[in-house]
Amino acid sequence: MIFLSNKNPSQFTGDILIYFVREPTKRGAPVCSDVLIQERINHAYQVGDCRGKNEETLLIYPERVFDGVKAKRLLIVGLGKDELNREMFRRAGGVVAQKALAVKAEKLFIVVPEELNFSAEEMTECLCEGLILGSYQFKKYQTKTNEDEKKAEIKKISLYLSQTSSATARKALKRGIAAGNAGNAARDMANEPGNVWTPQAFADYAKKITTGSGLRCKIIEKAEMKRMKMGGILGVNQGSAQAPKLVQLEYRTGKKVPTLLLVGKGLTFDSGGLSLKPSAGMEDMKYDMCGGAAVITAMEVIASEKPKNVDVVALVPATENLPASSAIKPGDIINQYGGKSVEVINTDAEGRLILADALAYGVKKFNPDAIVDLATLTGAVIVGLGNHMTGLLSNNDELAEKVIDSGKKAGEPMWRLPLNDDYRKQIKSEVADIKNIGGKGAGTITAAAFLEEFVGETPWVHLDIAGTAWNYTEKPYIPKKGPVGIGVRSLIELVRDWK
């Protein structure tokens, strides 16, 4: 879909040929490094458009006696004149995208704007993520539409860099490519129904990213979760007819390196159980499953790209939770993986449950330097940060920041919340060991509060996505309804950089 060129930008008969400029800190019209484009910006600058700012578009039909252009449309994107970064050009590869899809053009060919004093790496990358996630349609479902409503496609978008190395330029862009890739296979999975996006497809797509992969996969299926007593997944999935499966796959560089174990919520439909949610978006729910997603799709970025200084270990416990007369009930108690006795206090408060499990699993069976969970796990996240912001707890101050700058550089924003004794008071049970929840106050803290209790020592980030999931922050590379896939990419920088 995406490819460098050498061509020269005159020479382009396409659809759309597209230049970025900044929007200047005196007055006057936004500089290009092309004359003739120039020449276009200036006249639209005199009527009172093109002030390049951030975001904004002017979209032309070049006269075919126009010399030096022969491309259908010229599109030229505004930066705005704040600081450049990495997500200005993510946002601003959406913002093509987004464009093109509207006029429903197949052949693109952008200029990087080498010229700004900002990294042509890097901007190369997030471009290419940017156009790969804003392009981004799911319309699989639909078997009828008319002619306005047919599915626009972008088939080839070619990049031009007239200075760097194209060595350079290839790495950039089979990163952004890859990761791009990754979030939009990630809101594929979220956004397939329950009735096929089910624990089998995520055993089914476990393997099927194995082969010839390197990676090492294993599927713990139910008998076995008996015998090792994984009583959260097992209690959570009683209601339900599809089988759990605990999705087990492995990195491995062959050397002595630290391990990273990376676990995903894979809740592939949650009707809160017999604590019933209401109906009234309960559609949404098949979300429920967005941190397995985003877990399972890093790692097959990861055995592509086969970093050399860290083993990782990706969980994904992957059940329904459904109310059936074989349903789990509050007030019931069960024993997680390691013997830890919960009280259940509420049914809907499962993905705890599972995780716990895989967690306790996982610290015993892997002996990990770090772990990092991500879970659409409580309402209480939304109500604290909005749908703007992760929310992050720890009880290692390095990893978080390390995952806290690993989500900047993905453009994943998270905040940190408090994690203490005052907290771990909340989910002290009169009759277990723990309850699966710590009353009205401070919901996503002790939910955190619950999975601290299977990690023991080891350094632990668990990401709280579920205002992140889907109705994000409004993007041009995020769809404006459904699912983001949130942390996929966060997750791959955090292992690129891994140090």
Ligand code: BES
Contents of the next structure:
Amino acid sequence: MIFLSNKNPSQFTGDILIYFVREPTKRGAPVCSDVLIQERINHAYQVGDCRGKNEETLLIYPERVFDGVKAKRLLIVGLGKDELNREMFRRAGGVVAQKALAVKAEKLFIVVPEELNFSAEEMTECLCEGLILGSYQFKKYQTKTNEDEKKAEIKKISLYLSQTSSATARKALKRGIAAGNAGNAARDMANEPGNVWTPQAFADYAKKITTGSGLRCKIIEKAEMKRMKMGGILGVNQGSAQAPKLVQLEYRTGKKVPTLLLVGKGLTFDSGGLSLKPSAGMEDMKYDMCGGAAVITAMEVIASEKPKNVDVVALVPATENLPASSAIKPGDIINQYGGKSVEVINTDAEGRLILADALAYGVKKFNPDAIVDLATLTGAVIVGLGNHMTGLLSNNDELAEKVIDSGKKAGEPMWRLPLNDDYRKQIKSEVADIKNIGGKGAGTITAAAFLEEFVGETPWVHLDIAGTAWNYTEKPYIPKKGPVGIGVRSLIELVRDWK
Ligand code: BES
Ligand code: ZN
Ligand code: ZN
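Previous: the form predicted on its own; requested now: the form predicted together with the named molecule:
Every chain and every other molecule in the complex is listed next, the one we just looked at coming first.
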């Protein structure tokens, strides 16, 4: 819980009082906005402990004699000396959250450094994101109640702003909280094991968030998929005992505005199918639904913020990919929604098959002005970009720039890869229109070339999040292990800034 407070920081009696300081460009102690705390910082600086370096922390236990602080602890967090940006505050929020959890602090009071040369509104928003994302824990399956092992929980965070209008501060707080919570909700979905987070769970969640939100929700069931000839989702689902679902959520302004279509891969467990994956690390393939999680949790925020200038439709094709006597086989030929035929060379390249149906159906049904899809689509993107950047492919420069900018604002970097006829040729089939793998080389690009076949002329961006959805580059507000909630904030920013 994060609140605004106008109580004097010196009167706070809770667990940690937090100040942020910059690293001076010349020699000298970092400067703090509170004179009494400045003495403490000067002292620590003389000992050699407080430089104000980025993400540096100094934990002080004030004695009685030091009457400027009533809190149990005082935490000084460095912001470094580089030019301030949104990500620095997100990280700073994460640093605070991690420190608080480490000492099992429950009540925090944060003095927002309004004196710094950066928008107080944005720093408040990003601090909130960092605090919420940084305090994320997924403990529900651990039954231990041992006191020592019991994880701490931050119960109340107060943010102190003295120079910013409360309306501005409140707005920033709300945005930050919404984005942070959405990221954590996406992490929760991904952390759930494959036996719990099934296609049905996606459908149930979508229905649940529809209540009172103004969103329209429709679950396209297997029988309807058959009527609509969605051979991709049905084909991938053939070996699974869980029914497939195509989740459809609509946010409508009621005005004549552009429509943005979001599509997320909701593969709730990817064993590879008959082209079975190696067993080492296969458990991670419960995360193969992170694209779907990002899309649905972003929709939740969009529905509550109610943007006026864009309609947003979300589609999440959800199924498992398992081997069975009924499973789809290498060499099988299927027809995607709309009729295009696909030779399935490798059943592990299943994401593109389920996305193709959703994309083609989305284009036909909603005639969108732009499409963004997110998918843990290829291991190849990790070879190319590692675990630091999301791969972006597009048929439209303007939309690509827009999405990259949203990613920058959200602290989710993306790198565009090329897409041209040389790559498109790689997926031509001898027996069908196209095949589902592109042979040697450029696996991420040929996967995108496959998807491109189903968007027609619609401006489209594909985000390959296989390298960033988990095992992500370490950040104070991202768990060392487990899902990141990648894409959620980029989507929210994209819609907030839609022009
Ligand atoms: N879900 C995987 C992609 C993946 C791999 C995500 C590693 C995260 C980490 C996808 O369905 C897949 O298996 N892709 C294959 C495609 C190949 C058969 C052309 C891959 O990348 O190996
Ligand atoms: Zn696969
Ligand atoms: Zn997959």
